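Next up is one chain by itself, shown in structure tokens, the form predicted on its own.
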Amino acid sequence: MKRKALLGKKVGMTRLVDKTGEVIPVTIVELGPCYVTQVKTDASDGYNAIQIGFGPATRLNSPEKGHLRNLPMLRHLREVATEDSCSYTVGQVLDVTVFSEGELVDVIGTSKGKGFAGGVKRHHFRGGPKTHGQSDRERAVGSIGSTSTPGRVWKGLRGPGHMGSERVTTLNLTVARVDAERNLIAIRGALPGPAGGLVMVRNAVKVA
């Protein structure tokens, strides 16, 4: 499949106004630009992708210099999966042109952290009743067991313990607006992480 992505900085939330005056909540991302710091083929490597690098980075290790030898000091390299990698050159930049208003996206960040979270914060348990002599286990997990075979928690089960920062992915966004001069693009509706968290936004895979 022929990919197109690029990294960019999310800016935070605001809205915009449309021809018939319908308010749509927009997120704005600074997207780009991106240089492309590395090709891969099907002849050289098994499989078509490309690597791309965003936002200025203030140390490079030695093999991190090697790498982007004759480019930018770059923070962020992501790895694009595409049938047309061999389309692309190392150091072409790549900017929020490729996207165009009414374009269906996929934005992937990472969601907020929100430290150690008990089960009915962390997956929504209803909690335990809230009468018959109840004094402290409104919000506790309740029994997790499984009675005398296999007598033990399996691995995996639902429970308490750290709440976000995972990758997250939201699909088939529309691009509302985009701002070729200041490298600024408009995708409707929230996106996963913080203001000024790194996000990838690609066109959509599941279209429906």
The other form holds:
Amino acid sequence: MKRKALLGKKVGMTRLVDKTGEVIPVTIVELGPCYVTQVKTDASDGYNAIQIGFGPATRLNSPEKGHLRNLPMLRHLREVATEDSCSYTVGQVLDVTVFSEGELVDVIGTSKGKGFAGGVKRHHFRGGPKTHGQSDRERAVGSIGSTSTPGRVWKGLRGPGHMGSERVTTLNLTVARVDAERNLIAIRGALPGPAGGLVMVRNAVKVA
Amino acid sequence: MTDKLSGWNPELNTDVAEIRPGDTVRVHLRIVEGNRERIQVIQGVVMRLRGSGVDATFTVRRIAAHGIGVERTFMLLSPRIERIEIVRRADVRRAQLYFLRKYRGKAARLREDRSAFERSRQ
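Alongside the form predicted on its own that was just displayed, please also present the structure of the form predicted together with the partner chain.
Full complex below, order starting with the chain above.
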């Protein structure tokens, strides 16, 4: 499968208004320019992929410096599996213009961290009754198992725990506008992660 | 960061009337019915203004038939608004006139801001 992908930084949300007054909610992403930092082919690595890099880095360690020989200091590197990796060359610059208005894309980001969250917030548990003599039951998880058989809690049982800060992919979003001059792209709808967070935008992979 | 969020609606007309809470306004609204377009006028009191830039909205409260209060919120820069006409300016001391909901009839009147009227005549 041929894929194209770019790394970028989420800027925030605003709206686009067309001439008829129709409003489109969009998220602005500062997308690229990205550099091709490595080309992997069947012959060299057993599979086809390119590695792309984005963003200025202030400090790199020696192995990173060696890897990015003759390239600018890049902060983020990601691999994109694509059939046509041999059509890319190391050092090639990719910018927002690889995407066009109306195209469907997937956006991959890291969701906002919610810390240690209870069952109601994390798994949409219903909690307990608020009235009829209840105390401490309003957001309780309820029963977590039976008694001496099995005498323990089943593995994998949903409960409170750390929530957020995980990789999230939002599928099939529409590109609303591309601003090549400012390296910005407006994508319809919300994207995972905080403003300023790293996101990867790729062409949609699950289009019917 | 913020300037990257601006400049996305260059064709939007930002030259709109400077309305304030308490103003009695006539909002000339473009309404598309099939392929016909007509103008509907909504007259009422500006109850609040909120937001800035493309997000700015204002709410107009009018008294419809049988004394029923009807509030309608518009985008300030909406292309669907032909123009906003200020009929009267009132002397109000708060930014959100939610108290109007509690009053009806004569009690719901606002004192006119004479000074604004004089100033506009000069």
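In this text, rigid core is short for the largest set of C-alphas that superpose within 1.5 Å between two forms. Residue numbers count along the first chain shown, from 1. Predicted model, so just to flag it, every value in this text is computed and none were measured.
Undergrad: Once everything's superposed on the core, is residue 15 shifted 2 Å or more at the Cα between these two forms?
TA: No; residue 15 is a residue whose C-alpha shifts by less than 2 Å between these two forms when the cores are overlaid.
Undergrad: Aligned on the rigid core, do the two forms place the Cα of residue 89 2 Å or more apart, comparing between these two forms?
TA: It does not reach a 2 Å shift.
Undergrad: Residue 126: CA shift of at least 2 Å between these two forms after core fit?
TA: Comparing forms between these two forms, the residue 126 CA shifts below 2 Å.
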